[in-house]
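Only one chain is included here, represented as structure tokens and corresponding to the form predicted alone.
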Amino acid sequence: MAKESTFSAIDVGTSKICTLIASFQEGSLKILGAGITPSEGIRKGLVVNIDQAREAIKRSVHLAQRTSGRSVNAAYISVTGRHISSVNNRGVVAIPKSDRMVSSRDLKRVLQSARSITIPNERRLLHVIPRSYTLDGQTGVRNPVGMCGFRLDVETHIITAAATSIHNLVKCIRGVGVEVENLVLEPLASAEAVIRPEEKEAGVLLVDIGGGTTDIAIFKEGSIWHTSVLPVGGYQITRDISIGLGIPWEMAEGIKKRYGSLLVKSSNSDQQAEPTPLAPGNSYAGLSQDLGDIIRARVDEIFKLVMLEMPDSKYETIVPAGMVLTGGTANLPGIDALAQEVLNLPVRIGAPQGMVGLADDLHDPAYASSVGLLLWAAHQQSDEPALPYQPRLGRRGLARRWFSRLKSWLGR
């Protein structure tokens, strides 16, 4: 019987907190605790009040172990925001003369060389993800081990954070006596929850329009080619029909929920539009029509944006897949008809699906990069990625993970 494993993940929003916790076996994944908590202290991906965030991510933990009955020791947590950079970059390394055969060990010492690129101080490196491999001139080998050559390259992704973002981030989790088992980037966590492997191959662009950030993503065959974070999403949304609509903030945000569509309505209909309450004791007025344009305007705004993360002008050939869009704006209604006008591309919207347990909730695109965290973590038991981030762990941490590897290994 195979042996079941269990990971935790912290989706760290800026609207929501969520924390789930999970067993994964057989390839199937079922969700044991989840714990869903408004944001705090976050802005924009960024940690702008440490205690404020720390109690948000406390809340969330807590009601996740209280569901589940387990304790979350070590967690997967996501990355966004401006700061996240990245490039692509090529390493070479020559195979030992004794059999000429390619070995694991060969594999770390060329991804070595690929991050051998100067960082500043202020900067840590994220991810350092292999995207193909070429073996003495030829070209598009995705597994090089036990093959036979003289020269060895490798093409990477390199992703980059920024130093004091991190070093917050990683101060709120373990304040809440969470150590921190990895840092993923939200793109790249989102895609494992909605993108089809035969998309990645095709070529396809992931865009995750969460609360105060719009993650982009480019896959190209089977592997990562581009990624991006534009510093705007549903906040903006709602700042602006609460300035449009004269309303305070809260109020437009239920609005927005309630009544926001992209949905182009009929010229010619008579109907009048659902009227909406503006405040306790004030006249009702029929806002659709205005509300449907402030909304249209931001988010035909954000496209563009994307279109402007494109490496290529002509990204239709780069990625003949399409968009899968996801996050929580991607529950706007007719959102993917809009985006579909505005970059001339294929569009579906993306949530996760194939689980089980206390799943119900999360079949979202909202929840996109919190399940995503969670098959992350189980491909990466499996097939670790090349050099992920790893913080400093303080002596609490380290026999933390010591004991919980003892208990794996006696487990097995």
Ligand SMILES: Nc1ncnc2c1ncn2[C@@H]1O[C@H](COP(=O)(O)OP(=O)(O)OP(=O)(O)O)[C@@H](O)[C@H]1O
The other form holds:
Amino acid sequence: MAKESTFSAIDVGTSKICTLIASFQEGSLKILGAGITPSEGIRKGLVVNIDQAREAIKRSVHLAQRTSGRSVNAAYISVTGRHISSVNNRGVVAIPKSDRMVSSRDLKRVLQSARSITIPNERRLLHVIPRSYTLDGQTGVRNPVGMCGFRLDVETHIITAAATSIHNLVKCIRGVGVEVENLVLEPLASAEAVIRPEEKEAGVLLVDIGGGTTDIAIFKEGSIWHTSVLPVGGYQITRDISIGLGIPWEMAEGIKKRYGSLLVKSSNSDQQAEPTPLAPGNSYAGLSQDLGDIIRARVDEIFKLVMLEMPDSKYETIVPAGMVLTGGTANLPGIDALAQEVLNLPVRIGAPQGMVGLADDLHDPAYASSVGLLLWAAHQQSDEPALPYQPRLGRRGLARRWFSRLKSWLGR
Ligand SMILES: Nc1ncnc2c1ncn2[C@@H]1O[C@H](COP(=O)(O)OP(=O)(O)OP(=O)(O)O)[C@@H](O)[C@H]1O
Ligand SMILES: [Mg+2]
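Could you please show the structure of the form predicted in complex with the ligand, as a counterpart to the form predicted alone just displayed?
Once more the chain from above appears, this time first in line as the rest of the complex follows.
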């Protein structure tokens, strides 16, 4: 019988922490445990209060452990925030004379050569993702292993993050007794869950609008092409409602989720909008219209910022498959039409699909990155690992990591 692989993921969001424990059986993802709890101590994707963040992560991990009856020893962790930056870089190596056949060692060497860019001390390397290979001038080679040639080039997408932000996040995770298996940039994780292979091939724009960040990724010819993160999301929409309508933040959040909409109501429609309840004494008059206007102004601004992040003014030609919108804010009715209007692209809403087990709540755009982390984990097991998380460990750290791996192995 095939060995069951179990993976854990912790999606550390600005609004929620989502810990998932899952296994892969016959190619499908079975959710064994889920711990979804409100986030604390995180703003715009960054840890701003280490104690609060650690406690929030602990609650989520404990809940996932309770529901699954398994322990989380090591996990894939999401990373986001404005501190992320990315660059495309090339690497080149000569293939040894013996038989001129490209081996997996040559692949590692060429990736190593692409990694040799100067990274300042205050930055950490997060991903070095091979985009495509060129063998003796033949471009567009997907996997050169086993092919013959003299010179191998690779195009890579390199993602770095601020060392301090990573350090604080890792400290919170370790503070809960969990080792970091891999750090994964949030839009890359989300893409695993909601982008179809044919869209990746043609060219597609992924936009994940969460609570505190809007994550952007462009895929082209089957591979990553551009990534960036904007420090704005659903939190700012709620804050605008709270200020605009003069109501507390929690109430504004509830009203946004329940009544918020970007659907244009025709003036001669006989359907009356459901009145939005306010605190006693406040009036309903014109509220639905005001709410719609407030939300529209902020969401419109977010899409204009997304447009400014495009690496080319002719971005429509780069992403003929259009835009896939995900993240919790993608639940706003009518958001796809507004995105289409601003960016002039076909738009669809992406939500994770096809999971079994304890997956009822997860078929929602808010869980694209959480489920995507598990799918990323599965690919890492089958493919060449891109860049496993390698903390600078001392002796105690190494011993702890070894012990945690042993525990996880024994627990299987
Ligand atoms: N039905 C809804 N209508 C409008 N907004 C919604 C709805 N459901 C969720 N949201 C918003 O989605 C946001 C949370 O999304 P998500 O869970 O993707 O964020 P996160 O992963 O915690 O944050 P981030 O990735 O930005 O750090 C919140 O601002 C929430 O108000
Ligand atoms: Mg998120």
